[in-house]
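In the form predicted on its own, a lone chain appears below as structure tokens.
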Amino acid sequence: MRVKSLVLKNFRNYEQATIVPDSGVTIFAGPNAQGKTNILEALHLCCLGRSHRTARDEELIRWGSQNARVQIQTAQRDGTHEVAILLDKNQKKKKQVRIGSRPAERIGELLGHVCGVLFSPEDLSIVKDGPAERRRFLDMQLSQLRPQYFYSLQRAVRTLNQRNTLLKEIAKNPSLLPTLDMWDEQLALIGAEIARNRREAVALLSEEARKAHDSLTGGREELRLWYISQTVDAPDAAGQLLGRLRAARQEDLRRMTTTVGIHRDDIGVTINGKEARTYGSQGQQRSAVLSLKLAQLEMAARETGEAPILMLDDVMSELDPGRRRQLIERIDRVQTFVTCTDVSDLAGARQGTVYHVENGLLSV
């Protein structure tokens, strides 16, 4: 997949911008707080329909404006794809997605039209923070590649919320207890499906991340990932999860929340056999996350048959020369968008267009 053009209107600090990227590495260079990351945020928005920095879409609209637009055109094996994201403070529906000339009825219809992998400073939370960040990382990857997974995940969240609401209502009205069986069965079925997808994905990511990390560290470090779940890997996974839910029922009623299920799952991450979250240095954690992102590239290419775009937000300055050199060798294979304060950080890369960014204005 290749991005042919990206157009911004009233997005963040850009009044108007048109970007025609190189097929290799396109660089956005300039001092901090000038709008470099906003371009990658716009690309990410086209991939998943959401920002990686905020859950509030109105924050994406330029100060003083009422609406914003991000439009992207990509070339893929099956032809040209065009996606537009429209944001409007005054409309009842604040965000609209258009695919070609038609409006999308659901955000899930966007998935797959633009596939990308973003590495930003915030992504260190994948290793440093709790299980929720690792689940989010995995769910976003799978949602891009398997739209059906996205819809399954939505159903799982709704079912979990409804079960938790019912647990609270039972505390007030015990006669509702028999209705819990129905929600347990639904949660077990959808949970087993999601866990199966996650387990498959982690197995693929683990092997690719191990190879990427070995390359980045010159063989000095071994990165290992594995899926941690209450849901077993067995033909009757749904039945076994249902059994766990029923065994935990009294505890759930006492706490008025669901204590068993995929919302408690995690990804184990170790470097040289030690837990990366607790024992990894800042540099090791950064390299581990970067290896995960490179593994995402390989997984996406394998599942879709074509490489996604890669977005690197000010990553080069944080790497030592050896790891930087190894990364540069890898990004030459895919269309890459890089932000940096100093273009010399990318010495040795097959550089294409360099955009200089200053206060929301681009110059070549």
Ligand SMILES: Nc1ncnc2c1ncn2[C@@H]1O[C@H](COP(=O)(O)OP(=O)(O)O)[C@@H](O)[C@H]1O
Given for the second form:
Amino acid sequence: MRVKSLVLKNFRNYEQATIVPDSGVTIFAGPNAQGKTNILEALHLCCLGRSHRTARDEELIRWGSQNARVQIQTAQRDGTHEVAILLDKNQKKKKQVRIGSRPAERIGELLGHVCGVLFSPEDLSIVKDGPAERRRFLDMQLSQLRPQYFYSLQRAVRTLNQRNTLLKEIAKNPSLLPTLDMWDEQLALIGAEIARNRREAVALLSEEARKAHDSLTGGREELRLWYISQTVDAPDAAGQLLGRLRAARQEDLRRMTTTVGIHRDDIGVTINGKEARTYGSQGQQRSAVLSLKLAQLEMAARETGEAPILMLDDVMSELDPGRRRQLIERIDRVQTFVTCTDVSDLAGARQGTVYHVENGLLSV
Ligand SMILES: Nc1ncnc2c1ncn2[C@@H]1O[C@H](COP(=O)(O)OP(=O)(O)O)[C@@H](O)[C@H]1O
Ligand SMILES: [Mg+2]
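Starting from the form predicted on its own, produce the coordinates for the form predicted in complex with the named molecule.
Below is the entire complex, every chain and molecule, led by the chain shown above.
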């Protein structure tokens, strides 16, 4: 897939910007705090309907403005796609999506029109931090590849919140106890569906990440990933999850929260058999994240049949020459958007259009 144009209006520090990217590499260069990451954030918004760095859409609207707009046109095998995301502080619907000229009913309709992989220095947290970061990584990837997953995940979050609220209410009013059965059944069904997708994704990612890591480290390090879950890999996964929810009921009632389910999932990550999170050096953790990102690209390409776009936010300067070379090889195969303070960070990569970024203004 290829982005043909990106138009921003009152988005972050841009009053108005139009980007016509190169089919190869488009570079956004400039000093700190000028608006480089904001461009990638706009692209991410087009991929997933949300920013990669804030859950509050309001922050994306230019200070002093009431609304913002991001519009993107892509070329794919089946033709041209055009989608727009409108954010408005004053509207009842604070976020709206348009597909072509038609307003979408759900944000999820956006998914699939633009597919991308973003790699930024903060991604180190996928390996370094707790399970929530790894679940988020997995959920983002699966959501953009499988819209059905996105809807199921939304439903799972709602169901879990409702069950947790009910657990608190039962503590005050025990006669509500029988209504818990219905929530358990729903949570088990949807949990099993999500777990099936996650297990499959981790299997795909682990194979690709292992290969990428092997070549990154010249065969010195073996990266292993596996899915950790309370759900089982069996045709009756939902039934078994329901059994576990029932078994944990007394504990859940006492703690007034749900202790069993996919909100406890994790991805195990080891390098040469040692847990990367605890024993990996900073350099090893960085390589592991890079391998994960390269795996993400492969998985997306395989599932959609088209290369996704690649977004690199300030990562080049942090990579040593070996890792940089690996990344540059991939850059040469997909449409890439890169931010950097110094264009020389990209030495060796296919050069493309360079936009200089200064205080929300772009110049070529
Ligand atoms: N909603 C907003 N309205 C106007 N300016 C904003 C908004 N949000 C962030 N900014 C400005 O955007 C700049 C940061 O942009 P960013 O893309 O993160 O910088 P960098 O070039 O370092 O990647 C800062 O100057 C910040 O003040
Ligand atoms: Mg930045």
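Residues that one form lacks are left out of the comparison. Only the largest set of C-alpha atoms that superpose within 1.5 Å between the two forms is called the rigid core. Numbering follows the first chain given and starts at 1. Predicted model only: the values in this text are computed from it and were never measured.
Colleague: After superposition on the rigid core, which segments of 3 or more consecutive residues show C-alpha displacements of 2 Å or more between these two forms?
Modeller: This is the sole shifted run between these two forms: 215-220.
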